[in-house]
Amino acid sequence: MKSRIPGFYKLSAEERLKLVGEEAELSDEETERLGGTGLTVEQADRMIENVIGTIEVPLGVATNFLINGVDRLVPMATEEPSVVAASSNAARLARRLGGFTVEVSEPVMIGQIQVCNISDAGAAKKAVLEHKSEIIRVANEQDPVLVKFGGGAKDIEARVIDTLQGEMLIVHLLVDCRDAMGANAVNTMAEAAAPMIEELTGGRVFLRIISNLAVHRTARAEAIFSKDDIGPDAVEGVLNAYAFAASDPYRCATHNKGIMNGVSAVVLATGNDTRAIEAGAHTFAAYPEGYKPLTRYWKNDVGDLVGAIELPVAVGLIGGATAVHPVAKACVKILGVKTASELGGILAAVGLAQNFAALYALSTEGIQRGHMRLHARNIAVMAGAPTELVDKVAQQLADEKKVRLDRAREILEELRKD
């Protein structure tokens, strides 16, 4: 597969698809799915609950990614303008050096086991590890599959908090998901577990569930900007944006945004759980002490920009839409991942990706230049304009630097009337 297509934006949205098509060697089915077909309301009524239909989100294709030394074709669902563009423009200026280096976890998730009236917290905290591996056994036996496949609970840890309603036991079960994100098998597991441990503890046990902070599920990526493609300022500037993020929680919280923009995108192209993502992105930032960026950057030896990213990554490729959203499907499959461990790494390549590109705007021409330029065309949308006269007020707004609806109508009267 190709990543490197220059002039990818310049063609028409069926030049684009076939391309991509083309690349990721799609059947005929899935790039009509693609194409628009998507998903029928007979298969989202079988998804959730109360179905009248479904809503359509754009989705693009970020090019230029190379990770790992692998060219990836990256499908990004949103509904934002400038975030495909950034990614791809990011991803290019990454490649002259190597492009990304990721590195990812083995894919633990915690199941939580909350055990309430307890008469002797320490002395509870101690049975339960001293019969670990009984309860390890337990969980086990809920998923010979998992097992079967090299997964399964791990591990048990344990901890006293203190809380509103007094002392409590919380048990975490570690448990390897493989391919899965895990939440129904970690679930499973936590429950089965749940009798035992409330004897072990003379307890008892209220919630048992997944925690979306998946301290042990992380992948982390690195990219090296050259200072010859994007100038001393531009160093200077990104490293100043960064210290800003470091050390102001109200800029902290835009700048990690800014990252699960990109990232959030993949999931939902993906058929992920946006919502767990970026839950667990945003507790990890605060994780263990204070709000914190979720990249860091410096200059190296040569001065160059050198970028790295850290997050958690329960995503999975078995169960879930993953499995039914056919377009989701789909989006797998040009992405070119067997496992969930290679879609977490891919990840972390866009949202370093997705940062770099805003910090780099915002400490150059600043973000609003790029970012209206492509919300034009929805304001031009909004204003009425038909699919001939779009991109004309759009031009227009931008060179204007008035991308306003008010000046769109204006404009689109006065083409109308020429």
Ligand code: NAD
Contents of the next structure:
Amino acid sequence: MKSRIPGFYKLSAEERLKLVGEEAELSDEETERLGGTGLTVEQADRMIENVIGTIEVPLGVATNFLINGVDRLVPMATEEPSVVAASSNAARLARRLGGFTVEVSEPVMIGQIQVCNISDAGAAKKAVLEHKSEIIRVANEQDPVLVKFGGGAKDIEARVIDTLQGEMLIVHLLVDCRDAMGANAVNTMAEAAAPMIEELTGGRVFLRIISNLAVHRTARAEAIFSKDDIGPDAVEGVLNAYAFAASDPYRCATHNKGIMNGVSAVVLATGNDTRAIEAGAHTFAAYPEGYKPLTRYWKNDVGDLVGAIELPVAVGLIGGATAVHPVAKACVKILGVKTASELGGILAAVGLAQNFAALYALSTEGIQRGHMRLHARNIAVMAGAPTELVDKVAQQLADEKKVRLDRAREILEELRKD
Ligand code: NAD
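Alternative state: the form predicted together with this ligand, after the form predicted on its own:
The complete assembly is shown below, putting the previous chain first.
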């Protein structure tokens, strides 16, 4: 697959789909689903409760991504203008010095078992740790399929915490989820292990649920942006922007939000759980203490800008909506990933690209110029412009630097008179 497609953005949606379909070897049905029917109401009705319809979100494809030497076309589902363009632009700059290098840990999630009403927390903890293998055996009996694929419960951790309700023992079941996000698998195991843990501790178990702070399942990405491409001013600008976020929570929230613009768009496109990924990312940013940027930047020996990111990547290719949503399935095929870990690595690369693009724009010309050009099209549509006039109205709004609804209505009126 090639991901460097100059002028991709100038094609019509139909032409882009044809090109992506050829690159990803999509079937006629997959192409038809992407360009038309999407998720049917009957399918939606089997996914959640009280269904009355579906809501569409634009699906774009980011180009230029080179990740561990492999070209990837990256589907992104988002309602926000500029996200796909920004990602593609950053990926184009990164690929000049080799693209993104990513590393992904084993896909290990944490299942938490909350033990209350314990008289001796130290003894309870010891008892649990001494019976690790029995607890792991009970957990693994719940999911022979996962075990067959090399996953399953692998280890146990135990912590005593002080809470408003007194001391509690929190047992962590560490489960290798292979290509599943793992919530159902982990929750089932945690529930099954609970009676044994009650017996061992003499306490009472209340919650048995996965943790979204997936510290054992993270992906890292790194990329170099050449000072010759972006200019030494931009190198300093991005370093200043990063330093700002690292020292100011007001800025840091927006810094990390921008990263998730890219990450969540890919998570959504692949039918994964956006809330799980968002919760994991923001908690990881505050872990072990103090809310920090998920990315880091520094200058290398020759003065180029190096960017890096690490974030939890609790995503799967098996189970959840990924397995049943026809558009999500087609998106996984476009990405060309065969394992959940590969998808995790792509999320890290996209998060870094998105963040670099935002900091580069913010610290140089500002983001409004590029953003407003795209936003102008939304305003033109809001003003009631028919399809054939949207670009004309948007262009004039952008040229006049007056991207406002009242002005869009006036322009439309003038064009109609003409
Ligand atoms: P799942 O239970 O549908 O599928 C996972 C199962 O597929 C495994 O347990 C295993 O038996 C089987 N399997 C087959 N091939 C496999 C392979 N190669 N690798 C791994 N497993 C394989 O899905 P899940 O991932 O356990 O659950 C994900 C869903 O749970 C998502 O929809 C998510 O939204 C939801 N959820 C999330 C939370 C949370 O994040 N806190 C809580 C509850 C539910």
